[in-house]
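Just one chain follows, in the form predicted on its own, and it is written as structure tokens.
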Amino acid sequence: MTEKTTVAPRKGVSFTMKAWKRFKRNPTVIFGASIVLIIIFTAIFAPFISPYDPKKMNYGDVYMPPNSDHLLGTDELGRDMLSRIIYGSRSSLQVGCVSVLILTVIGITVGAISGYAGGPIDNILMRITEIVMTVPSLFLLIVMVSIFKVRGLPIIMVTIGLISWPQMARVVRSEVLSIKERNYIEAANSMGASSFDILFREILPNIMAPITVMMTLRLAGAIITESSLSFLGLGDPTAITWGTMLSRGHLVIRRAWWIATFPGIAILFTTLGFNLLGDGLRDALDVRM
């Protein structure tokens, strides 16, 4: 009598596992994620890996080129450039994270209400969104930052967040419009669920993938924007930022090329890392794949 063997049913692969497999198969995305992790590590452990005090001035080492004591040279006040770039990562990530949080909250609120409510409310909110989008963002930033007599990173964060939300709002609105017509939303409506419950318990959890991608890409944009403002002299003069280093370094580029070059490289790789990571998340979280 032969034994009867049973074959265990094959378990389906979850969407998260599929997304992770697509993510890790892309070497470009892994490269971008590695850059982001290095920047985050550098910002968190800056006091431990920085060789010098970034604010300590040494007039005997002014404009010293890269050497064994100062790997990236010194600036016009004899401050170590490597230490300042390490601490500058803290300012860049702080500006990026806070401003992206602000624009995400505003964008989700406007986009979700606009897409779900429809009708006149949708028209009004979208016209406001389009008006904000038509104004050049850098010009509006310069105007808003110039209004305040005291310049600081908090003002820059809030300003970037207040003018950068329209793109997020449009993405959220389009996703809400496509989801609110689905069967499970109609079933929730028929069971008497409130609009608040439907919007925040049924719709928003299902559109977190595009929101996450948008946040990653906007974070890179926020870092570039802060660097641009600092380069134009509208940043926080007391904060250690890459844009401020660029602003001071380009004036003496022929005498001390390293002062502007290395902060520029830091900005380049940071924004490249976040952009590559955002592109990878977009491909990995695409349900059509």
The other form holds:
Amino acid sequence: MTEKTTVAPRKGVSFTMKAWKRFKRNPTVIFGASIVLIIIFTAIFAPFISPYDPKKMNYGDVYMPPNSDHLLGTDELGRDMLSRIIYGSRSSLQVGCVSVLILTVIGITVGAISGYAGGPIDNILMRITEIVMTVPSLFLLIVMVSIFKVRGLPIIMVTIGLISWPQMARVVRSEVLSIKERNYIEAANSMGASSFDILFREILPNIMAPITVMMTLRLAGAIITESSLSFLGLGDPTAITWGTMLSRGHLVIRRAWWIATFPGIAILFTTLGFNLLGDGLRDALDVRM
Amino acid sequence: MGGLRNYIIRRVISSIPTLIGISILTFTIIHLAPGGPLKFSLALRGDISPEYLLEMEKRLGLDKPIWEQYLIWLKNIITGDLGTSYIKEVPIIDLLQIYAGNTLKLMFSAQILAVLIAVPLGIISAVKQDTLIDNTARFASLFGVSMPSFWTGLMLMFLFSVKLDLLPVFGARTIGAVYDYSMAAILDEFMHMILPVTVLGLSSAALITRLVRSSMLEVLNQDYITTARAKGLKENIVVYKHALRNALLPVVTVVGMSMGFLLAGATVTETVFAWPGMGRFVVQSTFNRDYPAIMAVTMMVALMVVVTNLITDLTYGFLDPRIRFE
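Same protein, different form: I have the form predicted on its own, so give me the form predicted together with the partner chain.
Expanding to the full complex; the earlier chain stays at the top.
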């Protein structure tokens, strides 16, 4: 498919094509994308690649340092750390994707309406954005997550999404502001297109690049946020997440250093992958942010 | 300077609705919580009769409707009364003084460390664009941004405090140490600060380095820099006299704006090192449903962010004469 379009560049190369060409030359994107692919692969095929059942306790093997049976050691209940870390990628990706989806929907809606409508609507929406932005999100999250009686990943994902949209809204707003004065928007307007059509058919497709970059970077942020919450004891106690493993490892670090060390490396590896990808995408798509 | 005074007054007035909005948001969230503070934590103390619970509820005003409770809280806070902690049963203002002081100490030291590392690194990275130095610096800063700070803290603590036994493991001071202004006391406090400040400072440095680099690069591509070079000025003069001044402007903003980011980082870092600051206080208060304490800390944090933003904008104006406060 790529072959054909490059052979006949009659109408000029499309945006996606140009971006793809740049990706291939950009080592950061390739590196980041490979890490992300590895994580996705691990998450999907977790049952096939993990050597043990991640929930299976074995009281004979508690606190085993890394050895040939358990490459990354075992935890306080004798569960295999490597298997738990492999399964942990599922929770992290889930948290990242769901919360980024929520924050993107809210961010685009708020930002697009704000930038397009202008005037008092813009003022009110930006005030609300500022309010949510002013309190450090982790503070709000701690308060919000701890008020729920049931601790669970779904609540954490939704809450992260509900709180982290302001930056997305700001980016979208400024992009909409800069694009809405262009000629083709005016043309659409004069042809009688509704505001909704202009916003979602004309403007939105043209600002997908900054939105994509923002989504990638926010995904990394959401993963770190979830692990911070779990670390603070607000995580889902039944789910296998890197943050929860870390918070248990914290307490026994003198006795078993590996329990806190490896989940941390997993988090670092994952967020680094998404950050590299986001950073490279920003260069490749020529986004100024 | 009349313009400046009016500007400050206007900014202060316009921040009032923001602060009220934040207070309503937080108030609503915590009061929607199932299981109020009484059932949640006072009941943990042992045998408390239902009659006593009812009486306490009345005394704390928790039997009133939410909006009425909010108005009472608002009235109190305007008169400077932050309330009394349900749990510690001391005025919150006393607790806040200690905790906010400790957090600010941590944050300012971290930010100074961050600027000291990030500004030179960012400049070198931009000037030597696409060289090995630049690529290393870029990767290192991306690494720093990706690292969960509580984990870094934990690893450093394990290495330096547990394994090598060089630094204290937790707290702001050695327990039981006499706190006078002697050399030993100051040194003790300094030793306790090293690890948390390093952790917080490095994560902030990573962020600032990236910004210094990109803003420096942008300036270096401007026409007046080309002119300066064309005039035959030495590269050092071009970089440090012409470019740096302009490149540092956005950096001032980020250093100021990263207050919120630092505060969030402080929350987890304080938990790792058992540092008696606001972050740890807010975590404990939410666990205990200590409403007045949660409200007080949130408002304090919001106020800090609002004030830093104002100071940032003012500094920006002083550094850049093109900006007028009107």
